[in-house]
Structure formats: C-alpha cells, structure tokens
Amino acid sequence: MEIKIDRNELFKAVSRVQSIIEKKSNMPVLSTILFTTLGADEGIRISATDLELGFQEEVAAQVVQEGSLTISGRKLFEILKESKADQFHISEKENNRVVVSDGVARFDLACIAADEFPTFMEPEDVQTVSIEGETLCEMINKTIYAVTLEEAGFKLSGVYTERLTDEKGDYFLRMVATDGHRLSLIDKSFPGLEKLDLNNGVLIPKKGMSELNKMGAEGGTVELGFKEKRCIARRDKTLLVMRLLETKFPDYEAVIPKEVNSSVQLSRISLLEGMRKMLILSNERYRAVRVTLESNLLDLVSTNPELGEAEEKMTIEYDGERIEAGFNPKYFIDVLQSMESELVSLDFSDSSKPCILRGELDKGFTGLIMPMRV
C-alpha cells in the first residue's frame, strides 16, 4: 500500500481516535490504526477499535498502490503533531515495516500485519433517526457527568437511553445517568423516533457517549440507530459503532420526589460561584456544604475541622418552612455548569429528600442531588 495525503486532514482523523485506541492492552493491534484504500479516486478508510467501540472515517487521499496497513496510533499522532509539512507520504515495505515521510523527516516504523486487525462489525439494515448535533450534545453534556466512576458500579457505568411517549402519545427520547448520589435526566422530542428499534431501554457506555458527543460537536445532523445490542451513529463519512452494556438499569423514577413542599428561584451563576467557594475547604473526609433555607435567605456553610469554616449568605424570595440539609458542593457545580438558564429553581420535599434543580431555558432537564450527613 502507498498513499499521499494532506497532513491537516490526516492529523484531524488521527487525533479523533486517540481516546479510542488502547494505550495498554494484551492485544498490541488495538493500539494501532488501520489504513485501507477505497480505490484510486476514493481515498482511504481509517479504522480504530478497543473491541467495545469501533470508529471509521473516510479521508481523501491520492492512492498510489492499493492495500491496507496498520500504524501505531500514538506514534503517528506525535509525528503529525511535530511536522509543519503540507503533505505526507505513507508506504508499506517488506517484513511489516511502514515508511512515513513529510519530505523532510522520514520514519521507518515496525507495524502489525493488517489481517490481525479485528473485523469491524456493523449491523445491517439499521433503522436510524436524524438528530441535530447540538441537541445530541446537550443531552449528553447534561447527563454524562453523573455516570459512576466506581468499578463496582457496572449497572450505572453508562447513560441509560429510552424512548417514551407523553400524554398525547407522541414519542420522546430520554437519557438518564446516576451514580447513586445524584441523577441527571433530560427529555427531547424530534421527528422519526418511531423508527428506532428501541422498545426497551439501553445502556450506552460512558466512553461511547464521549465519542458520540465529539461527533455531535462537529455540527450538522447525526444518524442514530440501535440493533443487535449495538448503538450505531453516522455523520457524513464517519461511522461509530458501540457495544451496549448488558445490565439492568435501576428504577430511577422511584427516587424522583413526586411532590414539592418548598421551592426557591435564584441566579444560577451566584449559586455556582457560592458552591465553588464552599468547595475550597472540602476534602475526602469533609466534603459537605450545609444548605439552610429560611425567611428570604439561603445560607451556605462548609466546615472542615482541619482547615476552618466558609460561609456565604444569599438573599432570596422565600417565606416557606425552614429547610436544612447537607450536600456535596461538587454535585451542584456539575449540574449548574451544564445548565443555561439565568435563573434556576431548587425544589425540596423535606430535609431528607433530594434537591431538584430545573431551569426555564433547560427544557426537559432535571438534576437531582441526594442529601448527605453534615
């Protein structure tokens, strides 16, 4: 195989897969990128996989000789990053060697035989729905931060995605994530949802969601579909196939309070800044902020016996009963950073129940934070 390719186009594609390729694996081929020619005038296909997630992108290139080869994804990225040339020349040599040159520097690299690269499995005849990249990113950004980071929390290690119907019988898509201490949920409706093969909810892994978010951030529309325990996403000449997590997501609706006894509205930015100040004195042992709601006042207090105490009082409009509860300020920061509304509402049932955050500009979104002992 031999090709000539624009450096910027190649660098963009190779950068895109750095988070997919395995850095440490007992299968060295998973740390490589597969290059496959598509024909003399059709360019090449770049593929990367970690066996759970597969990515392909077609890139324009001049094909001198057809074929396929693998190159270390990390090393190629570093070579491209340091080069100032406009074009790269990549050619396969004997004994599993590949030469990468920009006309100034030349790298003779050891590679792995292309036929050792895992077969890229894409389900056939997948029904897809078109979703605006901006909408997709909003849904992901407002849920992914709540996915658990604990290895033991396999049931919570992805974003639960399901198709539901409203009172009128119209379909909408819901994404939910929780780590057991907080929960984020967002609903969005758009045309074509009835075509999705999504009669039951699915759990999309966090890594896959991050890649899907990158695809959405590139703009335009993304074709999204589900089949054979996989999620498939397409955008222009890019394809992403994710293996879904096979586990039962917990009954998340059971933890969402059905009634609200106390509610207050305040500036999202003011509350965000206040929680950031409370976070300054927190550590692994002392990470709670005491939130007190009473007579036109919201009081935030963070106490750490090893460091001291921080307090901030915020004037609000509130004449309900006194509420006092402890929360992790980091959870408030994550929710508030993902929101867009100038004003947010904090809803409480009582001191032992979760705090619910919503905003007028954040339609369909609900953020829930469980209380903790102060």
The other form holds:
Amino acid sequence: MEIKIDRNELFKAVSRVQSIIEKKSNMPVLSTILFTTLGADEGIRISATDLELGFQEEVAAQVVQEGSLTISGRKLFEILKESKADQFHISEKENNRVVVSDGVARFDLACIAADEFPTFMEPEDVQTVSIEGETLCEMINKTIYAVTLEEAGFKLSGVYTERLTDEKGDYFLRMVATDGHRLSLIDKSFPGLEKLDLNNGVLIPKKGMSELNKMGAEGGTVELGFKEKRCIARRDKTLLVMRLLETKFPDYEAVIPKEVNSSVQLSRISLLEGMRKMLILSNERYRAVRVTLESNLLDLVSTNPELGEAEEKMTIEYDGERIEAGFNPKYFIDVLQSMESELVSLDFSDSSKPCILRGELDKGFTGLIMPMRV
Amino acid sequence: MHRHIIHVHIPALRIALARIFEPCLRERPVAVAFPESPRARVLSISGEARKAGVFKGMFLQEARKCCPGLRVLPPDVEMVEQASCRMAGIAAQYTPLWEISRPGHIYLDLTGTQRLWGAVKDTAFCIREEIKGALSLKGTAGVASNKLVSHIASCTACHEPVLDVDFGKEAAFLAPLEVSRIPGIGGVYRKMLMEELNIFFIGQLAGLNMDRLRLLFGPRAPVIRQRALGIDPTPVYCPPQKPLMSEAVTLPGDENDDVRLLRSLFRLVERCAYRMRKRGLVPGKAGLLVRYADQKEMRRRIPLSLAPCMDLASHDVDFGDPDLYHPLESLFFQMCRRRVRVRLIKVWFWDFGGKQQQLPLFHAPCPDRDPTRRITRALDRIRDRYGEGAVRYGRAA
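Could you present the same protein in the form predicted in complex with the partner chain, rather than the form predicted alone shown above?
Whole complex next, starting from this chain.
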C-alpha cells in the first residue's frame, strides 16, 4: 500500500482516535490504526478499535498503490504533531515495515500485519434516527457526569437509554445515569423515534458516550441506531460502533420522589458559586455541606475540623418549615454546571430522601442528589 | 510582649512514683532498667544512685558493681502515663497551651495570663503545690521567657521550688552553667570543649564569635550560639486532640499460649467495636501493643479498610467484630514472635471517619443479606439490654 495524504486531514483523524486506541493491552494490534484504501480516487479509511468500541473515518488521499496496513496510533500522532510539512507519504515495505515521510524526515516503523486487525462488526439493516448534534450533546453532557466506573453495588458504568411514550402516546428518548448516590435524567423527543429498534432500554458505556459526544459536537446531524447489542452512530464519513453493556440497570423510577414537602427557587449561578466556595474546605474525610432552608434564607455551612469552617447565606423566597440536610458539594456543582437555566428549583422531601433539581430552560432534565449523614 | 513559660520538672518520675507505693525505697539508691536483660542499660536514676557513681546509660551490671545496694525497678509505662495524664490535667486548668515533652517534664505557656492568675512565679508555685498535693510528687519549676531557659532553670532549682529568670537576663543566668547543659552538646562535644578547648561554661561559649563556632559545630553553629545566649523561639506545642477508642488487659498470669492470647485480643476488639458502633464511628486505623513479661514492648499500627454499610432506618454504622479482629490477628502474629510470655495487650482505634456518610440512592446489596452483620446487630441489642459481658464468643474445633 502506498498513499499521499494531506497532513492536516490525517492529523485530525488520528487525533480523533487517540482516546479509542488502547495504550496498554495484551493485544498490541489494539494500539494501532488500520489504513485501508477505498479505491484510486476514493481515499482511505482509518479504523481504530478497543473491541468494545470501533471507529471508522474516510479521509481523502491520493492512492498510489492499494492495500492496507497498520501503524502505531500513538507514534503516528507524535510524528504528525512534530511535523510542519503539508503532505505525508506513507508506504508499506517488506517484513512488516512502514515508511512515513514528510519530505524532510523519514520514519521506518515496525508494524503489525493488517489481517491481524480485529474485524469491524457493523450490523446490517440498522434502523436509525437523525438527531441534531447539539441535542445529542446536551443529553450526554447532562447525564455523563453521574456515570461511575466504580462498582456501587450495581455496575453502572454507562448511560441507560430507553424509548418511552408520554400521555399523548408520543415517543421520547430518555437517558439516565447514576453512580448510586446521585442520578441525572433527561428526556428529549424528536421525529423518527418509532423506527428505532429499542424496545427495551440499553446501557451505553461511558467511553462510547464520550465518543458520541465528540461526534455530536462536530455539528450537523448524527444518525443513531441500535441492533444486536450494538449502538451505531454515523455522521458524514465517520462511523462509531459501540458494544452495549449487558448489566441490568436498577429501577431508577422508584427512587424519584413522587411528592415533595418543600420547594425553593434560587439563582443557579449563586448556588454554584456558593457550593464552589464550600468545596474549598472539604476533603476526602469531611466533604459534606450542611444546607439549611429557613425563613427566606439558604445557609450553606462546610465544617472541616482540620481546616476550619465556611459559611454563606443566600436570600431566597421561602417561608416553609425548616429543612436541614448535608450534601456533597461536588454533586451539586456537577449538576448546576450542566444546567442552563438562570433559576433552578430545589425540591426536598426529608433529610434521607434525594433533593431534586430542575430548571425551566433545562426541559426534560431532572437531577437527584442523595444527602449525606452529617 | 515577651513570653512567660513555666517548666515543671519531676526528677526520675518512675522512681518518684515507686517511692510513693514503697516508702522503703526513699533515701536508697534506685535505678530503672530491664532487670532480666544481661545487657540492659540504666534508664533513670535517683539522686542517691548518682552520688554513688551511677549514671544514665551505664550498663546495669556495672551499675550494680559500682553501687552494690542499688535497687533496680523495671519500667512501668502504664503508671508513668497515668501520672503524666494527671499532671496534664492540672496544667490544663491554667492554660490550653501545655506540652508534655517527656514523662516528668511539662511546659506551660502562660503569656498574657497575669491578670487572671497573678505573677507567673506565683502561678508556677501554685502548680507545683497542686501536683504535690494531688500526686505526692515533689518537683521544681522554672519560669523564663522561653522553653530552653525555663527547662534549665527548673533542673537547676535544687534548693528552691521555683526559679524565675527575668526577661533579658537569660544569657547572664546561663553564663556560669556548664556547657553540657545546652541541648545539642552531648558527650563528644562536651569532651572536645572541656578537655581540648578549656571551654567549661556557657558564658565562654557565648563569647565565641560565629566563625569560631562554625569551626566547632559546622552548620549547627547559629543554633548553638542562640542557645548559649538563652534564645529559643520554639513554641509550646499543644497535644493533638485526636479521638481514640482503646482497651487494654493485663493478663492474670504471664501467657505464651496463642489461643489464650488471641481470646484476650478478641475480647478487647469486641468491646471497642461495640462502643464504636454505638457512637457511629468507623475507624480508619488500628494499633496493637504487646508488653512481655520482661517489660519489653512491641507496638504496631495498621490502616483498616472497612467498608461500612449504613442502616438507613436507624442510621447505625454497621461493621462486624470480625471485620476489626482479623487485621489485628494478622498483626499480632507478625509482631508477637519473641519466646517470652506476654503480660499486657492493648488495642486502640482512631482516625474515625464514620460521621459523614453518603446515603445510597438504591437500597441494593445491603446489610440485611449479610448474615454476619445481622448477627452482630442482634448481639448488640443483647448487649444494650443486658450489658457488655452478656455475650461471649466461642470457637468450635
């Protein structure tokens, strides 16, 4: 195989797959990128996988000789980063060697035979739905922070995605994430959801969601589909295939309080800044912030016997009964950062039930944070 | 405002305490050392023993040859600790800034308390008298503007109970004293100064310029010069107030049977665990002390990795007795390797982090499914009702 390719195009594609390729793996081929020619004038296809996640992108290139080869993803990225040339020349040599040259420097790299690269399994006849990249990013950004890679009783290292219907019978897509202490949920409706093969909910891994987020952030529309325990996302000339997690997601609806005793509205930015200030004194052992609601006042107190005490009072409109509960300020910061509304509502049931966060501009979003025993 | 530091000194605390219980030891040469060890060194001596030529650090065999009537006492850490705690209690009534530097030595920072307690010298006298009244221990007190001078003053005050060194007269007070009174001038420097350089007194040392002191003491010269001039900026370090849960047992007879020793260890752990559960404390670290019949001690600490569950209904922290016992059992076998009988076992737990607990959103794989924890809770209920001794564990072969 021999190609000539624009440096910027290649650098963009190779940078994109850095988070997918395995840095440390028992299978060395997983740390490589597969280059396959598509035809004399059709450019090349770049593929990378970690067996759970597969990525393909078609890039324009001048194909001198057809074929396929693998190159270490990390090394190629470093070479491209250091080079200032406009064009690169990549050619395959005998004995599993690849020469990468920018006209000034020449790298003779060891490579692995292309046929050792794992087969890219893309399900056929997948029914997809078009989602605006912006909407997809919003859904992911408002849920992904609650995903944990640690086991919290359940293995919840993914975002639960399901298709539901509202009272009118219209379909909407729901994404839910939890780490066992907090939960974030977002509902969005868009046309074509009925076509999706999504009768039961699926759990998309965190890494896959991050890649999907990157795809959505590039703009335009993303075609999303599910089939055979895989999630497929396609945008222009890029394709992402993710293997879904088979863990059972807990009954999240049961933990969302149906009734609330007290509700208060306050400025999101003020609360976010207040929580950030409280975080200054918290550490691994003393991380709780005591939140007190009483007669038009919200009081945040962070006490750390090793460092001292911090307090901030905010004026709010509240004349209900006194509420006092401890919370991890980090959880509040994560939720508030992901929201867009100027005013957020905090709903409390009691000191052992979760606090619910919602905002007017964050339609369909619900954030739940469990209190701490202080 | 210059500082007012009091140093209270009880000479040879272990011997002073022994003389309370055994009056026959009074006015007799007494030393503290491990009596059963052939290579033991003398740890502490009475004034009578010093007059007979015995000194600290001397081999016990030599000390006995030097002073045939020498009565040797084994160290008693527990008794000394108890006395130190009582002394600290008295000191704490006068100031929150007190520090026990070692047994029998206590510093008090009384800066700015004259309006409350009166002249510092009088307060020092009161403290000394209070210790004498409560513990029957005679001591001396030194009052000065820093720890170094107050310490030297209290150790110098042989004929008067309290020695007060006025602010600004520290150098003059130290000048006629032997150079070896300065901390940091030990055997080697003492010999060099006194035998080779004819420098006998602190005043002579203070008179040397910095270049000469650098030749003698190298990089430590500035510190030695400060000390020779009676300057010491060291603050009185308050004792760290860390909560601790401890239990100790002195075995009825010295014991080397592992089964019996482990039984005692388990009971200590069980008592601590029950109390910690009641208070909602989850320890992060544990310590184990084993004292042998020859008074030698082994002390080790380990981090604990407890993963406490919490009962949402009662807010009780839930960990079993075995969760704490097993790490300590392993530690016991690691450290208890001498072929000497054991006399005392002590366990303690600290670094509590159980007060702040994140509540779970899902009531999932939780406590009720774990039979050990269920049993622990049931046993705790029995203890609550019938007392701590109502439950005894047994081991089946």
